[in-house]
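Only one chain is included here, represented as structure tokens and corresponding to the form predicted on its own.
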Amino acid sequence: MKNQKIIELINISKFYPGNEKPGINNVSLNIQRGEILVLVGSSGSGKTTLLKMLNRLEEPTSGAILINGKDIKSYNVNELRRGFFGYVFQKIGLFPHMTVKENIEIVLRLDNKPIIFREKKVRELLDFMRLSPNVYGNRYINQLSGGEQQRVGVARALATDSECLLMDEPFGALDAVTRCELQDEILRLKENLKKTIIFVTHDISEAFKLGDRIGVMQNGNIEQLGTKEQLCEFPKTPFVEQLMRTGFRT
């Protein structure tokens, strides 16, 4: 269904000890099912607090967080990390001891999924990520290129049909030619799956180029929130003015 909000953050703010300044001041936003949203901002903007807080990695100090209209915490932790979100990141999280289809399979194993489903369900995730299961299932992590062992972190995202995937920078570490396969891929999923995406980077081109809708963040505050034309034509802070001329400073 169009601009239906499947996640509505109210008021939140998250404060740490010792920390004057909030990690998180009082951000208010709604993600659209099927969307993609990119969180872009430099280190310590607090994107990737806002994205642990949808996964409850993190907790907030106050405000609310509604997924499909309930309080995240009406939620069953594992049943909403195993069934709502998928998580990538940009350590990837592999186990190393396991081959690529254990990898891939565990959360369906902890889901109790029958064997036959389970290997039904890793040879159509390592399809779609177009590796091939012959060559690849029984391969194990450090045999892997970095960007197709991201390719099997996505799949390993997918496996449980969660509808929302939640990905922290995590194509930050890999080459240009590889993040922008991998980019492309991205789309694709999007497209083909329909899945609703929350994406966090420091990278103002790969959120111009993956976002429908970009949110531009500074000291734990969401500057503005809009498509990329809006961010260009009408910015609404001198620092996004600034980004928009720049790109972050390092």
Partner chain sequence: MEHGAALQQKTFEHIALAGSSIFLASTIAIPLGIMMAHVPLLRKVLLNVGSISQTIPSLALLAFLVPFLGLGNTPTLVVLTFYALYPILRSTVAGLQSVPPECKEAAEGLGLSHFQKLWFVELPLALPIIMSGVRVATAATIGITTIAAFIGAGGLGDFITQGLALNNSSLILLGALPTALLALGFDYALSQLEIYLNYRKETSLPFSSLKKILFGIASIILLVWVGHSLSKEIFFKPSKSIVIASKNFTEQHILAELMAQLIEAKTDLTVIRKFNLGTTVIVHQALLRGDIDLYPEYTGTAYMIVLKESWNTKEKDILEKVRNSYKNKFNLLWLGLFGFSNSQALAVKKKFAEDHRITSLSELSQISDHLKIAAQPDTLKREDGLPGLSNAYGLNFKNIMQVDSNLLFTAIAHEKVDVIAVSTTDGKLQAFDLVTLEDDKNFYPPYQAAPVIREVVLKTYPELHQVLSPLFGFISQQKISKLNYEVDVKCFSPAEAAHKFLLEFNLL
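Now show me the form predicted in complex with the partner chain; what you just gave was the form predicted on its own.
No partners, no molecules, just the chain.
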């Protein structure tokens, strides 16, 4: 079913305690099943906040979020986080007391998945992330480079085969070659496994490459939401226009 709404945000606002300006300001948004929605925008514009609210790490101050047409609060929060979403955190958040392998399989272990299944999964994911399982599997996190850590973070998010991926700047620390390869892998994930992906980046060319639709955020608002053609040809605000131009330049 194309164009079916998987996630729906209705008049979502988020005020952080102590902040006058809202982190998210009355945002409404539909996310289609199987699409990649890329969020771009300046620092502090509310991208991470939006992802966190989807995963219920933050609660909206007002408004409603529907998942498959049902209020997000009607789901068990941990089942939602484990089964429905996979989350790549902006700050990565790998556990330093566990090896790469243990980090990736933690949720599988808590779900009592058999060890053979876990081993296989970890190998697949490491291969997928261009990390040799034999070299990296038993390393601790402090023995990894920044980019390697980022890729382990992505592998961990993919471990549960969730329907929907929330990826907060997952490739920020990668070299151009690896980054390009992994972007191709993400596109393949979408094509083959029909995953819905919400992807945050500061890199406009990455947004253009991956995004079915791109949302431009500024000051807690979505300034414009559309395909890259729509954004380039009919920018609604000077900010969008400027962003598109700088994007082309890089």
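Residue numbers count along the first chain shown, from 1. Owing to the predicted nature of the structure, the values given are computational and were not obtained by experimental measurement.
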| property | result |
| --- | --- |
| Hinge assignment for the rigid-body change between these two forms, options 81, 42, 109, 140 | 81 |
